[in-house]
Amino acid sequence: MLRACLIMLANLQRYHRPSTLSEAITALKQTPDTTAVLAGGTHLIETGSDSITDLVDITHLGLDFIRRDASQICIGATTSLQQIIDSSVIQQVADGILATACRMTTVSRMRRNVSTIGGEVVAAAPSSGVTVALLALGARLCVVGDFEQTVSLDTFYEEAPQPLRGAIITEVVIPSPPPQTRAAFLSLGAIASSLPIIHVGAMVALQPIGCQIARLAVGAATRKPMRLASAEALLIGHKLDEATINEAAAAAAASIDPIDDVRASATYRRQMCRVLVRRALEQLRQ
């Protein structure tokens, strides 16, 4: 993958292979506007940007891990999608929604062995369902630069790419879901190997009185993955009955500004947002 990056990035001049995170930050800050971080490299190759002059390779910094304690699950930034799929820890969290999204992001196991969760988060490519699942899980990012900070994934997509100037995502943190949590990830495309038209992720914590937590997210249909806040608000405190599900699905569709391209019209994507949100919620109440 490194050799492919060296070939595809026409104006690449320097390759940095730091042995510590501090060295990586120092190298990144020298030319922050034209330096890219190399983890898996799959999205860098697709971009083929002529503006990149420096690469900072973080694959040797020990950031490929999955750890769980009582309150959260931490996934290192260079953890591959296939490692996530194979992890028994991830499979047990919220109906394995993240593992499902990783598997549906690409049918190629070879690519999943290379693509990293950090790269998927930064690229936010329409083809990736990983970001949608992470939004539904309420994920946070640990970002290290001049200082270490934790940023919610929602905020990251509202403000990106400014937060990453001279900084590196080191891990993705997922809060441990409460009991009675259900989750679903749905994706629609022409065929399994084609770029998706829309992804939808949903997670709810069900209590006898109604939904304690409700998170809905959409991707591929919009320019950036996003939460569906107005639909979520309609679910909190309510049971997942037919009327509530239909109302939330309609609110979700009304709240997005869909992409209009060769794969599908904006009108169709809005309709499918409504359909997939309704199907996801119906799946969660069963």
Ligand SMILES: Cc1cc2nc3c(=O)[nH]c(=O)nc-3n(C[C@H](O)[C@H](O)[C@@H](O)COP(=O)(O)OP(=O)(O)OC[C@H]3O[C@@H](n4cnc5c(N)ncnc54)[C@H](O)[C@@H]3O)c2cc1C
Contents of the next structure:
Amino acid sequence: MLRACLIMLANLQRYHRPSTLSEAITALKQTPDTTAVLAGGTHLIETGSDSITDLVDITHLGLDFIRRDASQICIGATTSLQQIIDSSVIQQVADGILATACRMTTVSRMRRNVSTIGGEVVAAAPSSGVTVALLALGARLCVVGDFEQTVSLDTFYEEAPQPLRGAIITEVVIPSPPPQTRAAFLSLGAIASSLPIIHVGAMVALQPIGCQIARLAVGAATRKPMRLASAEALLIGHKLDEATINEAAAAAAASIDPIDDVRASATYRRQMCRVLVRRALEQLRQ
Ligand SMILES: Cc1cc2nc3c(=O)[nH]c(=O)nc-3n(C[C@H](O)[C@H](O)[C@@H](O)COP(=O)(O)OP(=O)(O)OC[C@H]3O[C@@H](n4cnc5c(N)ncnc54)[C@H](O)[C@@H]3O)c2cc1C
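Please show me the structure of the same protein in the form predicted in complex with this ligand, now that we have looked at it in the form predicted on its own.
Let us now look at the entire complex, which starts with that chain.
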């Protein structure tokens, strides 16, 4: 992949291979406008930007790990999608929706062996189900640059312009879901191997009195992956009965500004948002 990157980036002048995080940050800050982080490199070779003069390879920094403690699961930024699928820790968290999303994001095992969770989050390709599952899981990012900070993934996508110049995502952190948590990830494409028309991720913590936590997210149908806040608000404190589910699904569909392209019209995507949110919530109440 490195060789492909070196060929595809026409104006590349320097390749940095730091062995510590602080060396990587220093290299990034020298020319922040024209330096890119190299993780799996699959997005970089696809986009092949002429403006990139420097690559900072972060694959030797020990950032490929999955750790769980009582309150959270930490996934290092260079952990590959296949490592996530194979992790028994990830399979046990929230009905394994992150592993499902990694599997459904691409049928190519070769790409899953190379693509990293950090690259997936930053590239935020419309086809990525990983970002949608992470939003439903309430993920946060550890970002290290001039200083270290934690950013929620929804804030990361809401903020523009891209806040990552001169900084590196080191970890994706998923809060441990409370007991009685159920989650679902649904995806719709013309055929299984084609680019998706819409992804929906849902997570609820169900109590006898109703939903204590409710997170819904959508991707592929919208320009950026996003939470469905108005639909979530309708679920909090309510049981997942037919009326609540239908109301939340309608609110979800009304709240998005769908893409209109060759794969599906905006009208169809809005309708499918309603259908997939309803199906996801029906799945969670069973
Ligand atoms: C043939 C092909 C098929 C593809 N198919 C799909 C698909 O089906 N679904 C899909 O979702 N995507 C697809 N992609 C896009 C791409 O693979 C993904 O967006 C993603 O997995 C990139 O991860 P990476 O580790 O390879 O990232 P890179 O290419 O290494 O990086 C992606 C971007 O993120 C930045 N970056 C990476 N890691 C960090 C970090 N830790 N901190 C800060 N910045 C960082 C890089 O500088 C770059 O701008 C495809 C790409 C190709 C080439």
